[in-house]
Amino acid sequence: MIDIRSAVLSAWEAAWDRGEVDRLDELMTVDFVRESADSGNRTDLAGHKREILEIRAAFPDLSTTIEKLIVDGDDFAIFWSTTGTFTNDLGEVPATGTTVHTRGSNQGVFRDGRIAFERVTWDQRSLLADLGVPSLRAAFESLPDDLVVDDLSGDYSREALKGFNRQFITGVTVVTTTDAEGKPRGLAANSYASVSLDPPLVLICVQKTSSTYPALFHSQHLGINILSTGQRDTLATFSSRDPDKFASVQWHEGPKGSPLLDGSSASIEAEIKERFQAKTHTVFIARVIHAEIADDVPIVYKAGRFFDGASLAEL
């Protein structure tokens, strides 16, 4: 008769702390099922092993602690916590270098001394949420292979959507940050929106192929500059592939170091709170911590053309 408590503790430590996932073979049944209490997604033992290895590759210093193990007949519950540094990319999610401390619990059923079923309060999607990186992809990763999920593609008229977007009038912003070496980075964007005034939240949507995207994803803060009619050349610079866009513009640092462009109609610096992965783009939600407002007239954008925000004359 195996010592269930010792077997669980030993196999758990080997798999999660050292990556020895085959040790789970001695703990789980061949038809083992793991279910997320949050999403309802299910995976088998092979899928569970893959997830552990993916997470350990992204968090090589991962360390877990089982805080309590309760066994009552064939039922059990595990309460645990874990700490690790997001050192390497996790799937499509770039590493942030941040340390996460998270906790969860597993409730399950033994059959003939092995774990046959496990319902967990934590999965890879929960890990990304703890890091401030909710992901659409992560929600699907533990689904059975034969289950079809929405990949966000679909039948639609690309030209009709472009026509719809051309009718929407926006301002023009330059989103800025600094990379790991402290070099300023930035790109032009019109996908800015205010989320709420209380709390002071804004969002910006950035394409993953942008050269500024890696620095922005890794950063804890960003700047958003609403361009004025006197910054037409600045707009051209930040819409280009110029490797040193800041060489030809005047700028200063916000309180947390984000580049803020001189001559803008308005600039804010904000702390990035969440990063929502949406296929080709990432939506950044940020809390405003600093604002600078000027009297300069902003640029207005519609249907590929730029206009003076005061007279609405085309620039």
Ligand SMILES: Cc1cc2nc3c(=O)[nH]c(=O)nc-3n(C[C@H](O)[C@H](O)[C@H](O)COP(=O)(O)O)c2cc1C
The other form holds:
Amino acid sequence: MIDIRSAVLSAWEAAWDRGEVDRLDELMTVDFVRESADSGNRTDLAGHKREILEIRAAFPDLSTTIEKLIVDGDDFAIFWSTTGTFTNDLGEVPATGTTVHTRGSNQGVFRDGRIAFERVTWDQRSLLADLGVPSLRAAFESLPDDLVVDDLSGDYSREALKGFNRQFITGVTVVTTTDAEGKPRGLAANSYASVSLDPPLVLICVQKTSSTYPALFHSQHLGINILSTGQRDTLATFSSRDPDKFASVQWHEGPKGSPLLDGSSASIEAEIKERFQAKTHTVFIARVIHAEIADDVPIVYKAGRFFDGASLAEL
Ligand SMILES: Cc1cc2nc3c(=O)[nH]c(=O)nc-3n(C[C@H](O)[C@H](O)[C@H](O)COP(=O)(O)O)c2cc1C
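Having seen the form predicted alone, I'd like the form predicted in complex with the named molecule now, please.
Zooming out: every chain and molecule, the one shown earlier first.
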């Protein structure tokens, strides 16, 4: 008669924390079924092993704590929490380097001393939020539909939308970050918007084909610089795909190392909190941690043209 409690703890730890998934053979019946409480999707033992190995490949330092194990006759419940660093891509989702915490519980039944069935409930939403990616269908086929963003396809008149956008007046920013080698990267963007003051959130939309995009996606922080009328050349540089845009500008680092451009009307550094997928673009939501406000007059942008923010007529 095996001690069921220690068998669960040691096989679980071996599989999840060391990748020794075959240890689950000691613990599960050959016809073991694992069911997601959210989606109702079912996997067998081989599928479960594959899932563990895929998750461990993305989070190599994965560490699981079994917080409580309740055994009542043939019924059991396990309450667990997991921590890991998102180091390698998971399916199509690029690694962010962020540390993820998630927790969940498994309820199930034993048959002849082995787990025959378990139903898993885990906090997918907090995990997805930590990953910064709401759509993980490619990585986890079993995600319920309400967690997967709409495919956003549509054929509304491109010209009409362009016409609408041309009536909208904005400033122009340069969004900055550093790449894996520590090299400063950035692009001109007018998609800046303030999301909320409390918490202090801002957003920016960046095209995935931008050469700055991979560095931005992998960054923890970004800089946003509102360009001033003295930075017309800087605007031209950062609207281009010049591989060394920072060679021609003066800049300094924010507290977390994001490049902030000297001579800007204002600059902020912010911690990236969300990366929402919107087809061709990613919407970055970031929490402001630092701001520098200057007197330099901002550039005004409308319908493809730039104007002097000092000569606006008040209504
Ligand atoms: C006024 C203006 C606003 C722009 N806004 C955005 C924007 O919000 N998001 C974006 O991805 N690109 C935007 N762009 C385009 C990028 O700046 C441009 O594609 C740039 O070449 C990208 O550089 P990169 O590929 O080196 O990153 C804008 C360009 C201009 C001139």
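Between two forms, the rigid core is defined as the largest C-alpha subset superposing within 1.5 Å. Positions refer to the first chain, counted from 1. Keep in mind that this is a model prediction, so the values were computed, not measured.
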property: Rigid core fit then Val174 CA moved by 2 Å or more between the two forms; result: no
property: Did Ser191 shift 2 Å or more between the two forms, C-alpha, core superposed; result: no
